[in-house]
Amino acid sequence: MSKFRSLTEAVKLARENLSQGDWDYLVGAADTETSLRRNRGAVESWAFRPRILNDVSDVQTATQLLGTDMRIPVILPPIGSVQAFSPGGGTAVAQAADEFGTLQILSSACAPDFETVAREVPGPRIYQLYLTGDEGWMDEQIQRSIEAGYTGFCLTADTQVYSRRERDILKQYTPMSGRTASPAGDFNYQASMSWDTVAHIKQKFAIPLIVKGVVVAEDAKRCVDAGVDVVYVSNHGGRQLDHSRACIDSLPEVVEAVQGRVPVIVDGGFMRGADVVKGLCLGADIVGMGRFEGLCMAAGGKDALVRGLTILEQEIRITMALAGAATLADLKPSLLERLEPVGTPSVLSSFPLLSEID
């Protein structure tokens, strides 16, 4: 399963391997799924303005985040219930990230637990925590993550309450993330998270802090002023607030507000190498690819994720070369212009040949 030749084949394998419930959890979103389609449509609406006669014989894609070397500017975002796609769960993703050479953000809503993953796959990693306890509980979790060797800590700020995901509701499917973030349970701690929470973490702990779910300039500036170390542009893959703006449309104003003071990550609809290059052109330092991660895991676990990242790297290098960019620093907004999307955007519209392969 890890020998597929294209990302399209990986998606086909993922669909064959998953039950209907797990598949819908992976590709679905909140309510009408407008935010999901808007994410993808916005990425597709940017077209390249390639430059010629630049020496691109040695395209460089390596970068760093929080002191960790990365082979490509792509991070593996936190996915709750990733173990639904492959039995190895968070450990398998950690192994893939280590083998390929990139960073993982491990979700607290997946298995195995964060200390087990750190013990089984030592190395730099970011821990994303959903607040299901009070401040004392949160402090204990952060301290334990530091002691386990995590090199960054992530708060997801756009999950004040758990959204309605009709695909899951209609099939009575409840993922681990839904069970631990039930509106009827103790998820009120996540809803009560505030700027005071950020200030408390920065005052008490030395671990770098990432705030995920930033989509407007005002919040981006406030993050930087509060000492946040990485600003993460995300609308949770369209899985939280329905009818939200596409992440790639939020990116330029966040980049302008941050003014290069801290790194900016963006996710939301990025599925192919060309998509990554578009995000970098518009000012992101790193691109997150959550559904890509889930699809590759479903296609064949750790080995399939490494294979998918390798193909993605090829796509990034080829896109950069054909756009006339030899380095990440060469990727500028001037390489893009906005045009109408060619087709109807959907969660898998970046794989138009799916129906044509056996």
Ligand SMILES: Cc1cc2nc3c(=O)[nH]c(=O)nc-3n(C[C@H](O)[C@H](O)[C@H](O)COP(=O)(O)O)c2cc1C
Contents of the next structure:
Amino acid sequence: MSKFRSLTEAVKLARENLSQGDWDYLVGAADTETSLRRNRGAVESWAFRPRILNDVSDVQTATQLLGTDMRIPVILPPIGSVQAFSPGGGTAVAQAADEFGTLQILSSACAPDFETVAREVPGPRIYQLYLTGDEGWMDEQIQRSIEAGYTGFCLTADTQVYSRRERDILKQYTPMSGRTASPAGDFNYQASMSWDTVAHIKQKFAIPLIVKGVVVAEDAKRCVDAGVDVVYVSNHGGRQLDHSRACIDSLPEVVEAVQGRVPVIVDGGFMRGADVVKGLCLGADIVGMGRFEGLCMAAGGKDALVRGLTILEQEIRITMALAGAATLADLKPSLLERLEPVGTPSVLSSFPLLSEID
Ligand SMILES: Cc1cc2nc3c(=O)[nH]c(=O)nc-3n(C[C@H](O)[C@H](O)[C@H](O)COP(=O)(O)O)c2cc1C
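Now that we've seen the form predicted on its own, could you pull up the form predicted in complex with this ligand?
Below is the entire complex, every chain and molecule, led by the chain shown above.
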């Protein structure tokens, strides 16, 4: 099952294994799904300007984030209801991250809960919390996550209200872990989040803070000024604000604003090794791959995710070598040029051979 030889086969397995509802939940996005297509379209619109005759006999992909060694500069982002894709849910992702050598950000909107995952799989790991309670409740959750061994805390700031995901609405599908903002009728704590929330967390807790959902220079600068430890460029995989810019298009201004003071993560539309290399060329320290994670989980749980990451690593290494880059420091914007995408961008447009293996 996890013996697939290509990421295309993993996607095919994922499609076969998931119900229509779970599939649509994974691949879908907000409203017209324009943000999702923009993410893919922009990634596809960068072409390599490779350099030749550099010694690439020893390509180095290892890096670190918040003191954690990572085999490749790829993080596994928070995925709510990940247990819908494979019964192990957050625990299986944690095991895969541990076995392969990367870092997981666990969503508070998935099963099992963060304390169970921490008991079952040794860290390090980052915890992403949606606020479904007041400040006292949030503080208690952060304290408990520190006690459970989490090494970073992630505040997702692009989900102050939950979007309309028309695919899910049309099919009357409700994600397993429920909607990610506060339930109807309750006070929406997530919507009341502000820069004061960031200041409060920084003042009260020593745990490194990641703010996810930064897409403009002004907010990136504000994060760094507020002591945020990692700036995470994301539009939630196009699942929140429709008609937003592609994340890879937001990246350069954020990198410029951050000025190397803290690490920058980017996600949104990165599905293959070459995509990751493009994100790194444009200044990201780490690339997040949400649907990649979900698709691998759906293809066969923990083992399939480890296999997918192993293939991804090969793709990254080969792309770097062929672009003439032996180290991550060699990845620069000058290795890229903007051109028209070759096809119509869509959530699966990085798997053009999918129909040929049916
Ligand atoms: C099925 C699914 C569930 C998600 N759940 C969460 C979540 O609980 N918290 C969060 O911060 N982001 C969530 N995201 C967004 C991802 O963390 C990530 O930002 C996004 O998937 C990146 O885009 P990509 O899928 O194109 O890689 C989710 C994404 C997907 C596809």
